[in-house]
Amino acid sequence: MNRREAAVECVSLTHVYPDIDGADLTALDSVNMCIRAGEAVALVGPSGAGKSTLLTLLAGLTRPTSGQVRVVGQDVTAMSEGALRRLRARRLGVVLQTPARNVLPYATARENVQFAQRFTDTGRAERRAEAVELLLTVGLGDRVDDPAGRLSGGEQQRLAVAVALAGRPAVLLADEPTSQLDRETGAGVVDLLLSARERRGTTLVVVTHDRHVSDALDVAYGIHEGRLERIQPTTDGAPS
């Protein structure tokens, strides 16, 4: 693959956590991964396998022990904190697993979405209309003027997805975006993510335990003992 086609790339990415007893825990061990622009990828596996660690490394929220991460052609591992904040504001959408970490609690749902839109090259009227449309799509049409801190965990999770998409990111990283949602609402969130991919070419990287979510995406990768492996589907659609 031409590197210019890669939206996300990991090269020999390793992350080690120091253990409280003096031993080290290797969460990721020389991971190599290349995700094409516009591809929708699931990261699956048991809790504690390193999926969320990988996502935070891709987002520049954690610095790796060694190796390199490139997102939209930029070396995330070499960027300053200020440059990383600008990257997340303009090119990279992030949905963290804890809903409250994704939103401004004292701002309304609408204000949260509009804040995320501040760097898009659209007019004010278009941004307002798109904000309302996003909130309607995630089922928050009746909560647009409520402070985010007053929303339930599931509502904050849906708001987080809307906020992450509002900035029209080139890459969206989502950690368990449907974990607090019922099956129907979760399916709607997945449809929204895939719609962003179809309309704007957004690259999706989604950590999930939900088979329905991973099956809806292009490819799934599992993490086992710190190593990343592609899960190949069998002819009946079940993973081999």
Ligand SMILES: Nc1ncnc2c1ncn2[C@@H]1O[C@H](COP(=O)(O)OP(=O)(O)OP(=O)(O)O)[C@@H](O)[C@H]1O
Second form
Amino acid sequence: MNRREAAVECVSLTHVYPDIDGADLTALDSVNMCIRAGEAVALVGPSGAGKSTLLTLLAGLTRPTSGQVRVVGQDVTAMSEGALRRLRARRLGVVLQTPARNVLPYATARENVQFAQRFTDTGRAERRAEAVELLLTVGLGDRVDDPAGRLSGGEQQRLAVAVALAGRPAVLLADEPTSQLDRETGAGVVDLLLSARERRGTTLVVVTHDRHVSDALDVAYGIHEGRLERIQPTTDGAPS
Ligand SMILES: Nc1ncnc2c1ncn2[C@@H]1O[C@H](COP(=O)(O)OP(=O)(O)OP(=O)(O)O)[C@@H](O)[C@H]1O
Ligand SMILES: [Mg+2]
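Instead of the form predicted alone shown above, give the structure for the form predicted together with this ligand, please.
Entire complex below, previous chain first.
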């Protein structure tokens, strides 16, 4: 693959959590991965496999023990905290696994979305309309003026997706964004992610345990005990 096309790339990425008793835990072990701009990738694997660790490393929220992460051409492993904050605010959308960690609890749903829009190259009226449209699309049309902290876990999860897309990111990194949703609502969230890809070429990296979600994306990478393997989709969409 042409390196310039890569939206997300890891080289020999390893992450070890030190243990106070001296038994270190290798959560990710020499992961190499290259995701093209506009690709929609699922990260699947059992609980504890290292999926969230990988996602937080891609988002520059954790520093790896060794190896490199490049996102939209930038080496996130070598960036300052300030540069990482700017990169996340302008180019990345991040949905963390715990819904409440993605929202400002005392701000309303609308304010959360509008805050995420602050660096987009759009006028005020367009932003306002887009914020309401995003909230309607995730089924929060009647909760726009409610503080995010008063929303349920599933509602916060949907708000988190709206917030992550509001900044029109080049890359969306989402950790189990449908885990608290019923199948129909989850399918609506996946449609929204795919429509961002369709409209703006957003690269999607989605951790999921849900086959309905992974089957809707281009390819799935399996993670087992910190190691990455590619699962080839078969013609009927099921992993081989
Ligand atoms: N902050 C931490 N300190 C120590 N160990 C950690 C820490 N975070 C994760 N781990 C360990 O690293 C391994 C991978 O965890 P991770 O959260 O990446 O798994 P996961 O694939 O996201 O699992 P799940 O599907 O349950 O969310 C697990 O064994 C976990 O116990
Ligand atoms: Mg996880």
